[in-house]
Amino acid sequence: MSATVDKRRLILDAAVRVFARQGFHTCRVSDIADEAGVAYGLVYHYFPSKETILDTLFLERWNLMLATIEDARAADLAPREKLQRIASFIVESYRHDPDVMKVIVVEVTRAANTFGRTHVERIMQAYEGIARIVEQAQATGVFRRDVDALFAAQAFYGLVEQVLTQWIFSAGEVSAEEFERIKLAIVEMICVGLDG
């Protein structure tokens, strides 16, 4: 790995910690530089603004989720198992790096500001990918056909995001058992309403 990539990653990782701790709007580029242990000007060498840093962080994680949704959709699995893969990816992302997920949920997907609007098409791609899984299951009679697939997808993602939000703002640790329970409960809750 080159020094360029190392410094860029160092800055991104520091930005995650600063955004999660202070919030995007209240922090300064100098806070990110201090957290990364680099000169203030070096941040601008890699990123023209803190908005670009947030965009980069969001797109890195969101693109992984879009790939997970597409892989699940294409897999030869039952619809519940496809949704289970997606729920597991999101829950495990939180378990692996809660600060990144906090930044994505609080500063981008729930933000009715520039970032939410900037990435609305990308966010909708996730809903549409999940909706295609629902539509496939509806076409084969596994899921009922009188529920709009996009609505079901938004309900699925909304439920996952609500759980993450509760974890983000609670003071306690989430146990390994809770992570596993939630993965199953999310899919069960949505599928009970969709079962044909």
Second form
Number of protein chains: 4
Amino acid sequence: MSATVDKRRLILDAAVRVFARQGFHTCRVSDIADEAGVAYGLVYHYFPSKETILDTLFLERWNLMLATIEDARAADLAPREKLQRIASFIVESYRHDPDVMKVIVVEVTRAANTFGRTHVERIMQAYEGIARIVEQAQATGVFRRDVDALFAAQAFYGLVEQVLTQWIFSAGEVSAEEFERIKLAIVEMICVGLDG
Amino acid sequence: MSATVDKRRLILDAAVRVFARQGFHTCRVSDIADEAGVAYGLVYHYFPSKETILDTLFLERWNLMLATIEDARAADLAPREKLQRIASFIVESYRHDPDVMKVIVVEVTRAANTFGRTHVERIMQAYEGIARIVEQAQATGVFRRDVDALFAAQAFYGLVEQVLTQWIFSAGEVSAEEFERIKLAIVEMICVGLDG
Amino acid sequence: MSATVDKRRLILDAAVRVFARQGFHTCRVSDIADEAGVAYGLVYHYFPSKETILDTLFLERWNLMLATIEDARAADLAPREKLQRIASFIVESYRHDPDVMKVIVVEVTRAANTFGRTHVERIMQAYEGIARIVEQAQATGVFRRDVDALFAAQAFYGLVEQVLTQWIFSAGEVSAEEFERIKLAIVEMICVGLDG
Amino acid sequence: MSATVDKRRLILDAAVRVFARQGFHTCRVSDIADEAGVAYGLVYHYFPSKETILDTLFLERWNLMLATIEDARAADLAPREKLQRIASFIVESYRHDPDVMKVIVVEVTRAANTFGRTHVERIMQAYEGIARIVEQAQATGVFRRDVDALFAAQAFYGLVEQVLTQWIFSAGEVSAEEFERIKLAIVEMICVGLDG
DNA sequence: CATGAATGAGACTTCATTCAT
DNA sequence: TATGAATGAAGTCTCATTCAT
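The form predicted in complex with the DNA, contrasted with the form predicted alone above:
Entire complex below, previous chain first.
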């Protein structure tokens, strides 16, 4: 709450760009410091290790994700609208800051080997939240009952992540229309499927 | 084709286990050699670099995947059966050697920056192959025409990969029934969706 | 001489404990500040460097030692009584504040290369002071004349330091009787030797 | 057992010189490598850490010391001759390779804080060995019985170490006569004392 | 006096790769 | 083929010290 910059934030934001550009394992801590325009040691003043930075980055955003999922679930909306909210949140997250989502998709999943089990659990929480939405929709007869809710949730999340992955790997910019179109297409696909 | 062991194969198989266990970046070449039971100089006799090993591993398997997709596409089958073949192939691949699939999913498919770059094209070929199946099904009116075929292909692949990811990070064994059930569920989900 | 605590003294005392516990090279300035309960910038307000703290600590105590030796030498006492005074002083120093003596013995007296260099002369002054006592005793025929006085002084000091070293590295507490007994034993040993 | 140099030995010998010259904490591993004329990494090929080098150096020599003490104890000699052997061994050790002894006296004792308790124990073994010699001499009435044997051993060892310390700190060379004279003086001092 | 953010040189250690045998 | 000693660049992290407030 001061006029001076929050150096911690500066470092975090720089780290996102660097991780996105070079990858977590391939970048050096000095790259982050350079990108942030701060001295090397300051990174270690705020974070005990390079991994903690990735950690922090992931948690910041994933907690928003979990909150969004919970909000959607609790909202007074049609199941499809609930899924739409989640898909929109993720797509907008990417739209607003592609680097953060790239880092989460590319580096965190990969790091789940080394990362504490904590992250796996937290990731599962997202699936479970979505699964609960599905369950509720099944209970009210809106969704088919012969599908495992957790499986459905993973199908949904997998689909969304694959879309992000596609964007991540394609060099080009994504147009505003594309963003809107895909948001709808995701939910349409998961709800209606390919059959005519 | 001799009585002695094929050391190259030995190294490759050891590498799979090590990459799966420790991750590509986190393991050392000597870990691979140790796992294979050979001197680590020998690794360099067969492979010019650590990365080439991952390279080789990926291509071996991915080419099978591409062949499977092409076979399915060209086969005289209902579109749904074609997708079923592909889903089954991937699930069986995981069932037969989870480590290979783990390495491909975790280290290659998502390695956007360093390694993945090299293989983006080849990975895209899979999506395109699947997309062609969708297109053909749309042409014959079996699948809805208002879905982008490539998007549909990615939805399908994303779903499958998410299932693998789930297995990869869940500690427990997967039962034979589970494998069979999921194979069918994947295709059911992508074709029929959640709506009742 | 104010109501507030003397921060300089606080830091010095904290440094003794930290040096004794972790060693001079192994501890950080912030460890000292933490132990003293002050911000570590304050350490630099009172001392220009980490080394100066050790410096100060050593000199404070060693000057007392030199004064004691000189007092003993000048006193109207039997040579043996003079040595007894010195041995008692050192033993009591340890008894009163083992950490200070530990730091002096471990970090200064034996630090031949880096730190010690600075104080070699002052350390030698102690030996010389003791040597003068021996010389005087030899002049009056109380001590044997066929022993080099400086060698005798070092024998005496080495013996005392070895006793401290023993206490330093033995975990247990030393009893009051032990302190008294050793004080006498030291002088007895140096004066009479092992022969029956 | 080959014509080529033993690099491990080379590194060990270089380390002695570097530790003696710059001190353990003050020198860099690269200094050791440079002194040995080998590549940086080779040091880590043979030793897991810088500390292990010091460790190895200490143990090599200290084990000789322990062997010497045990030999002396078991030998069919007058007690005084036994002590003479030990004093001679230490003095000759210094004479032959002052750096090793400097490192042991200066760095190991100091490191006893950080070093595993193992070294403290091993150091104690030397005192205990000497103490046993004293005990035996007391049993046969050659040495006075009113002195604690372990205390006597420490007095003896402290005296010897102090002599080394003196040499270590004094810049000048020590003459052959000096070495011989001191060897005898040490034992004379410990056996006969200062009283006439 | 007091704080602790900021700096950056430098330490240890790792490890992919080469190469002599 | 096979070995593992040898190389050295590069990375992470530490921490004494400075300085703005």
